[in-house]
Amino acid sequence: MVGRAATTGQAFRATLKRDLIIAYKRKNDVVNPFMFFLIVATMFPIGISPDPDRLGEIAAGVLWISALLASLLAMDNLFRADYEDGSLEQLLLSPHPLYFLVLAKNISHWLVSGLPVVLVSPLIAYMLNLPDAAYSIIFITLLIGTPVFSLLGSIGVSLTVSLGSRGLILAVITLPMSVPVLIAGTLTVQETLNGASLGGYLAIMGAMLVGALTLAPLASAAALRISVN
């Protein structure tokens, strides 16, 4: 871990770099959420209807639900390895504000599990026959919304990190907090296609992101202190 002589900024960067290196050494952490997103999104046409018009109507919702489930799949990896090898306790004992260290881990988690989903979303949107005008909208909304999924999910992970079996409990905690983001993202795409102004909806989603960036790491830090101690 980062020594006492390091500044908070250096500790933040060191934590971010460490988590990214570990994640890319464990290829499953990168591949599994991405492949899960692709599988879920591509299975909808089989389960619902291959009709292009029908797919175009539900494409935005399909992409957002797939992104949420992919984020939930990757969420358990956020603090698990650190808890098991004891480095999480060292993180809690660090002289630097735990808020920034938790935020660094959240950013690393999103870069590994969320950003690939955002980058491939226009391709999946094309496959699902989403109108051409919505490609940039779905990309922007997922770019704003998927970090919120990671930040909110970290609260659930922090509360359950010391539990042996936490999959269902984590889902029960995380999904209700994520539903407003899911609704806002889907509604933004649909209403913009209907002629509504994009600015107002993006402002709402931006406010959600700012709120999550401000409050979620604080809540996660408090939950970690309770769970580990």
Contents of the next structure:
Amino acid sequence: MVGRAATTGQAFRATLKRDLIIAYKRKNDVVNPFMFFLIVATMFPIGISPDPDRLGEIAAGVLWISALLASLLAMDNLFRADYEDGSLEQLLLSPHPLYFLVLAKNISHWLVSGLPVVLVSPLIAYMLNLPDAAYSIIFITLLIGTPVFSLLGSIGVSLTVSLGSRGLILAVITLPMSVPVLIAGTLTVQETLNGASLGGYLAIMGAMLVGALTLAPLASAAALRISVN
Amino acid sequence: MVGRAATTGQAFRATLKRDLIIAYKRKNDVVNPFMFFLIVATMFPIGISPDPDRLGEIAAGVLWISALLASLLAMDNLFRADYEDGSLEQLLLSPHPLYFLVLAKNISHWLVSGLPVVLVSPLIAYMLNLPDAAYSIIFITLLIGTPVFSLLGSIGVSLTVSLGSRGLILAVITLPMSVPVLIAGTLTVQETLNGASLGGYLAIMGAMLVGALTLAPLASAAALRISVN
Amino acid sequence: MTMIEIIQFSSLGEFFDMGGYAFNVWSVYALFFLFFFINLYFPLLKRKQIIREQKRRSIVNKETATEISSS
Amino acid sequence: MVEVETQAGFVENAGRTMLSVDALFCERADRVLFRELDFSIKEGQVLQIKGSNGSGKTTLLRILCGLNEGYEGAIYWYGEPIGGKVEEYYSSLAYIGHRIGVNKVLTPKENLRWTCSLQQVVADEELYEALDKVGLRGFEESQCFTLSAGQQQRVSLAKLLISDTKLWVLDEPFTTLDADGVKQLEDLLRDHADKGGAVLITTHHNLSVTDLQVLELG
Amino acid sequence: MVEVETQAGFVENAGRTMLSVDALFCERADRVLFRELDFSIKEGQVLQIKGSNGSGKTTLLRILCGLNEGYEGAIYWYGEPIGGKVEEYYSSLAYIGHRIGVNKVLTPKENLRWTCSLQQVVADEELYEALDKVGLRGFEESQCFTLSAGQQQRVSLAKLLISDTKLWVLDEPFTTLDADGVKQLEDLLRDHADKGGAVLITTHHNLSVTDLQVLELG
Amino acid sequence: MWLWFSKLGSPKWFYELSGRWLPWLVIPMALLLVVGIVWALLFVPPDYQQGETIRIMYIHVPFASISLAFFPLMAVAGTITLVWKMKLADMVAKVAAPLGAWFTALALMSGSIWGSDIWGTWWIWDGRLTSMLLQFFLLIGVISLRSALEDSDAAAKACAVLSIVGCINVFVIKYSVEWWNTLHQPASSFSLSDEAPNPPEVWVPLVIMIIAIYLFFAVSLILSTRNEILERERRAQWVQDLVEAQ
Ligand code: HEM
Ligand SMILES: Nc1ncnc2c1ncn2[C@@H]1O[C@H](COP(=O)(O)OP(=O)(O)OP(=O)(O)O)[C@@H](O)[C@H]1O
Ligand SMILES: Nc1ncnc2c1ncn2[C@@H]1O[C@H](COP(=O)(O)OP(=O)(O)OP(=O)(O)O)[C@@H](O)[C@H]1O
Ligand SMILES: [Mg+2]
Ligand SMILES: [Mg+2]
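Show the form predicted together with another copy of the chain, please, because up to now only the form predicted alone has appeared in this conversation.
The complete assembly is shown below, putting the previous chain first.
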């Protein structure tokens, strides 16, 4: 037994790999957050105004809000299926620190649902007539911000995974918590457009990411233990 | 047996009542769409601009988009639990026309998730600094528009109810279908603000509602039969 | 009376008018009283309900207990 | 399409032929589950469908109930294709599948009332009586998520006590029942058959019902 | 807190006491499920937990696995409170509950690989071999949603063939298995016990395992 | 210390103790409230800028400041629930959430009524206002999580986790929202704290009202907690005796 015991690293990799395979098998998981982001972003020209100048003014905010909502909707996939089929119990019964296993799930989830959104953001930025100078900034800030959305969302999902009707309560819990990131992100874009230097703002966002990376999986792990009770 | 057979009306009422009881027992189903609407609407001043004038310009669009998203997120409750616990199969095996049973579920769902959003909309309209003249219009158009969102969403849910990860695919299916309503709604608000008369626009929205009421439950019913297969 | 003198209003009407801001001032105070009332009265009401319910329960329990012992 | 005439022969026995199946063929995931399957079930019969795991029992039951349409062949209800008599068929059918149709938030009473009311009018006393009989006295008003697996199963079975349906289609109804529950359900099936009803059941259990018919799959 | 010394007495028998439970008390939804429950399970034992529906079997198993914390009393793993040795305990425990932990999208192989790899390193051959043994040859690469209920159950049970864990906790593992499957699992349990492992199992089935211990609940 | 702690954790002990405390909270509360309100309404001189609406301050400020205490309170209670599994802490946390929502709502409403006169609008997206609104949403989140989780033990722990996370977050929100706002909106007349040089006849009644409303908060919290105790301990002998005696 001892010789065959898996290290935490191996369990981490196995979990990461498993989740990526699942995502690959249901290609929807990859395509949909992305499509949702596209569609929601298109609602704004339709719902608000197709006028390029006005769109340009609101573009950064629209991009961030759409990314937040896309991340929120994608969250439901994180532990749901595992809870329903009992895999979550197996996860909790593993001898390894739950922190790492939850982190593995978070990472694979972000790779699948967050990263595509970040990658497509310059395109939407163009369509929404965001000033050219902001493309790279929106890209970088989203790259830092969307993992934080995922990590925060993960806490919410862990708390609500045992509920029948989860989507909305998840939103009610997670959206207010995501506001600081939303503010930091949109402010960074606006202020750099106004000529401020990126450094300080990015540092703040980076700090948020580091904080979320260290604390959120702990909270998620605790919440999961409670939820399967 | 014959004497005790239930009429379609009785089955309709029983289903309506059951769904309302379920909603009552999980009070969250009532509160959350409403809270979601409030919170999403709050994201816009934060993400875009707290400046009242700029808010006022986008307010109508923001309200409609938030209502659409709230309705979308609430949809998941419509058939999900029933599918998972097998009640849906019982529904399909009832001798009554599925149209009415689906309609009963749609109605109770809208009462619980759509109506509260409509009722609170003037408050949000105020907070987003929508021009005063538009309050009643936004209220009326949402009153006509949100049931259409629900009915259309119901088709999407029926199609996706058997899928593991539903939230997003549902959105990807339903949002594009809802665009006409979104356009009609926001146009109505804008045009009446510009002095046009309400009548024509409302007639169009009314037509959409009537169309959705007659056709959507049929489509949902057909989709449900396919989904449980 | 000094107390009377430092009252900021010369008449009752003026008092109710609140310098033209009657609605604002009084609605806040009304809301306060409403909340005050709700948050004191409801817990007291609930206490009564709990006790009533609990009495009913204990009676039922006793009845079922006797039922079981007699059967 | 097979002619209805060929079905006439079935009606010779005591009970009339209720449901009959002609040359049923079903293939799932590239595997043929059954082909040329013919059988019929008469009033007063209990038919157990047997077969190893994955042999297609659940699939067959769902096909018969119209919940699965991936088949070829014909199904008749009292000699007529069910397609034309869906309403009548569904008012005479009680199906309990792997998913038992018990809402977790509602109480047993509310669950039972709704399931029954899809087919017939029920009085509250009937509900209480049925729940009492399946051993849920005292749980009538607890929400179902507080019940154990077997208790939830009992909620779904209570419907059989109330329902006036003729044909019961039960997919592994014994899974979570304890010994008492199993016995009670077996009695119930026998009663139902005696009263002229018919039962189609799958289980890996050895049913102790007199006059059991068995259909072996796979 | 009960002193660990009182547990020393357990170690007199042939197999060492693996898991022991002291004065366990559990109450759910206002009903006391068990109180002052004491028992222990030794290496080489199969312990069946019996009880009618709703008597608390599932709850007990979940408490023992640390999945449910609504209890009072103490649980010991080789004489020490599990709280202090969770890691060791969890590397020696295999639990299969009502929810069997089989992802519908993955194939049996992928499912099995992941569940096992949470505890130990596995080779692909082992996976194939185990799946073959539980009768899933040919289904290794089909997605699990295309499998029948019993086949999915078999996927989860395959883990027992690979795992080196000492204590198996199985909650109604027979529910959807056919006769063959039941027999095979019973053999497996016996083997495991012979090799010095221990099994805690609930089922409404009559287990034909030699040397069966029974704990009656409720 | 430990003994005291576990004793405090005992609902019965708290029930009896709080029963004895209550009069000593209710009486000063009533007195201070009467004095404070009469003073605020009759004797405080109108502000040179805000006129009579200054009287709203005596409601707004106490409620606004107590509202900020709820998340820390719930987080502390939550920590105790998680670490020491103390039932009483969870009961307090449970009743605190709705009470907090009431208090926050009143702060929001009184502030917005005040603002309708001073700012000429009922609502602006100012930093403090927005953060207060978000705190309200988070409280609703806690309440709905509690009501959605049916199992009360799991609900207790889940809400504890959410309260702790939420508490950190309320500070982050407050900080970030004010940061966001000050960068966007000149800190002009919207500043809330420029009444420092006010004379005693303005701030003394404010202090009285703050104390009175703190007492009101304590009384209401205790009353609800006592109900919660009766409900959750209803099978304990002492509760049954108590009910019999009623
Ligand atoms: C919806 C609108 C409002 C909200 C949500 C709100 C919220 C708050 C909050 C959270 C505090 C902090 C209490 C503390 O730190 O102890 C506060 C204090 C205060 N508010 Fe408001 N407020 C609002 C409107 C107003 C208005 C219109 C005024 C009038 C100018 C005002 C005047 C004050 C004053 C004077 C204080 C005490 C100053 C201090 O201690 O910092 N507030 N309010
Ligand atoms: N989530 C829950 N919340 C509250 N009470 C519950 C919950 N789950 C179960 N119970 C209660 O605990 C009791 C025991 O449930 P448990 O699932 O342990 O029974 P069991 O012995 O496994 O029964 P079965 O044979 O039907 O599986 C039930 O009677 C039920 O009233
Ligand atoms: N959703 C599906 N998609 C594709 N194939 C399926 C699906 N469900 C079942 N199958 C296939 O159909 C076969 C029969 O499944 P079915 O559920 O009818 O078996 P069963 O006889 O009820 O087995 P059990 O005793 O395990 O319940 C399975 O072997 C499986 O390969
Ligand atoms: Mg089956
Ligand atoms: Mg069980």
